[in-house]
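This document starts with one chain, in the form predicted on its own, laid out as structure tokens.
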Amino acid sequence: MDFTEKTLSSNEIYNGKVVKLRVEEVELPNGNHAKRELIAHPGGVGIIAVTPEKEVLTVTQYRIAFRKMLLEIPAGKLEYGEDPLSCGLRELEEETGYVASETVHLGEYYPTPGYCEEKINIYMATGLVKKEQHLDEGEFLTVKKFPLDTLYEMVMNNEINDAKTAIAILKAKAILDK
């Protein structure tokens, strides 16, 4: 059976710096109508940077939505039309001061598909060389290396709550432990 919803009308109610919010009226598969609130977002990129010793570069920063510090992989928001890999490599250098000579695409993920159109591409970076950190204005974070196995245990113990980071750690471990 086809469960596709048909959009009947769309009304943008907010156009911000990062997101846009619209309300759509849809026709459901059974013919009834419903409203859907949708957030348009240009997408993001996360990059798990792994040293030859299987240490991972992480960043810890305050996230206002959850009112706490979160341990994450370096990441950033795409500009509309921007190449995800270029964005990821830029964010890696800006946030950690490292550049990478090799990358592997680990996939594209939908963090909150019930109401947000954001897609996050995740890459694994290796061949790391230390350069210089270039944090954005108003960006405050700390960089720390952790053994991949330690991060894996933290994911399994629910100590890492950021979804892109957890996915990256699980996929990197699966690839590197082959």
Contents of the next structure:
There are 2 protein chains.
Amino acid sequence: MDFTEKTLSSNEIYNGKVVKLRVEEVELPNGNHAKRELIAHPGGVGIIAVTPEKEVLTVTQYRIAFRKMLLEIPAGKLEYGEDPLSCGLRELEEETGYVASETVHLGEYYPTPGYCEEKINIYMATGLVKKEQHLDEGEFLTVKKFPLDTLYEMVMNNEINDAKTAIAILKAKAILDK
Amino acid sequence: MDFTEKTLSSNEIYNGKVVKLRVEEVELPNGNHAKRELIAHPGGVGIIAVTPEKEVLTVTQYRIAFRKMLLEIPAGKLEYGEDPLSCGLRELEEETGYVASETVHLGEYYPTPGYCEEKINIYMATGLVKKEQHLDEGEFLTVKKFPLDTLYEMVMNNEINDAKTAIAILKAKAILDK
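Got the form predicted on its own; could you also share the form predicted in complex with another copy of the chain?
Below is the whole assembly, all chains and molecules, this chain first.
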């Protein structure tokens, strides 16, 4: 069935550095009208980098949205139009100092499709070589390696809250255990 | 290490039906100042409902953020302060007509911790009994059952884009296959 909503008008509320917010007036399949609050975002990328010993590079950083430190895979925000994989490999090197020679695409995810246009592409990276970490000005994080099996148990025990990190760990484990 | 960012001021940009947007001026660990765009959201819940035959109830609905139909687990938005599980079971019944007698918590996820305060709680529900579907005014979706193994293959083949749905399928499969 076709449940397409037709945009009748769009009103930009805010155009920020990370997000844009607009409200669209739409026509529903039954002809009624409704308002849709929509966040535009250039997209994100996350990289689960796995060593030959099946250890995974994590970054722990302060996330003001939750007023606490959060353990995540290395990740970044794209520029509008930027290629997710090259952005992800750059973020991996900047945040951890590692470069990777092989990557596998683990999928494109919509974190909150009800109101946000962000897409997060996730890759698994292997063939790691250590170079130099070089964080952005104002970027503060600690890098730590964990066995993939340890992170998998943490996901299964609900000890990892970041959605992209949970997906990356669950899929990497399924692929590498095959 | 403590990388806490200290909020110096907060400016509300928008207070909508689904999201609120504010910009905070913060002090970074090195003493510099930065701006943080932050989305407030009352929280979400998703339910992966599994039949005794290991089939999963899915809903397919139009998501204007991506201008297409999306396959997801039944889900909903909380009211501020609402209990996620009771909201989830109500959404399951409204969207699919099924009530569940048993639930397991599959975790609390932060879909986009860089700028959004939404938390999505995910549950697995079993002991299903079919009653009546009763969609909200203006809600249009189709319900379909799929074998859990089929959905798992779709996740592994990158054919499912909704993040909460991917996590729910991967974790339900790991738990039920044990």
